[in-house]
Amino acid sequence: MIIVIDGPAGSGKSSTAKAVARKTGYDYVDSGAIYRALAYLYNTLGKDQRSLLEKLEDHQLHFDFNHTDVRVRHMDTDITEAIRSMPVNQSVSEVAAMPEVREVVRKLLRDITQGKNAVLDGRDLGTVVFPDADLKIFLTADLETRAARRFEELSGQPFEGSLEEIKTNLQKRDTLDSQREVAPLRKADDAMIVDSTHLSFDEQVARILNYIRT
């Protein structure tokens, strides 16, 4: 069984998905990891697009995915805690905006969860990457939610950012997540919305098993 969950940044998807699969027992797959990678190796490069898709194919980016999380490294550095810093947020969207990218992280993922039960969460996955998923949730939240928890989130973490910058980087993931030319981030027709402006974490993990049990 494949389960998506898509929606824009901060709206608590990987957190969310990891608490379905640890309550359904599937597999936890994290494609906003694979893409936060490619922006951290772009960033490393330059913020060169050319030097960027010219190493698609030999990035040397390893990614360990366990049944709740995930662990990366570029060659024998682990950036799993780089990737989710301030220059790769801000990065992010304008790599994933990149068709070539797009079609690397898609064929990696179907490789990765060939025969699995797996939850994953994304932009993407229910309208491109799995279109046939067996269930489709777009989990969202207004931007000042949104904000507000990512800025939560990074609070134990060494990041001198500030809450409006914080909304001011949503927003403008916002504008070019849903803008792109390529796969845009939008809900698949048969997808479940979440809204969890108001609900606690528990009660949205709680509509979403129920959805699976249904």
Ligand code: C5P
Contents of the next structure:
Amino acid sequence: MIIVIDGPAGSGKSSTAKAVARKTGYDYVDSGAIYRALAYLYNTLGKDQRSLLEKLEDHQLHFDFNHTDVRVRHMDTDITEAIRSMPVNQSVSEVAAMPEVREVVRKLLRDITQGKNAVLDGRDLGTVVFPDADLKIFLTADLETRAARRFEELSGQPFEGSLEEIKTNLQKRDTLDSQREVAPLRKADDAMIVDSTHLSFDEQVARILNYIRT
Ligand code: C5P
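Having seen the form predicted alone, could you give me the form predicted together with this ligand?
Time for the whole complex; same chain goes first.
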């Protein structure tokens, strides 16, 4: 069984997907982490697209997806935390718009979930990567709510952004992700919309679990 949760940045997809995975015993796969790792690599290569595409062949990135999390390595360096940093936030949508990159990630996601029960979160999972998913959710919330939640989540962490910066980054990523030519952020026709603006976290998880049961 494959459950996909797509939606804009900061809509709570990953925490929701993790909670759904815990409740169902399914594996959790964070597809954004793969794009983030590629963006990290892109930044270390001086933002050179050709070098990035060459390095994709070299298997320099390693993803260790366990039940509810992913650890990411670039050669011998653990970059699990670094892929959440502002420099990565700022270049990830540019990297995710490269068609060659999307094809590599699409294949990787299909491979790692082959024959498994999994919950995945992303942008194009219901439309492009898993058009055959058993359940498709489009999780959304208004921009103010998403920025405030992200700000709270990051408070106390070594982080260089203000609420305003977070809001600007979310908005910019949504625009880039929705307007790119290849696999834009879009609700699949057969996806169920969950708008969490006025829902508590537990309520949004419960709605999705309800869809799984029915
Ligand atoms: O989900 P997260 O915010 O970590 O994703 C980071 C970025 O990766 C998104 O802004 C988007 O550009 C890209 N992404 C994507 N398709 C996915 C998952 C993420 O384009 N399936």
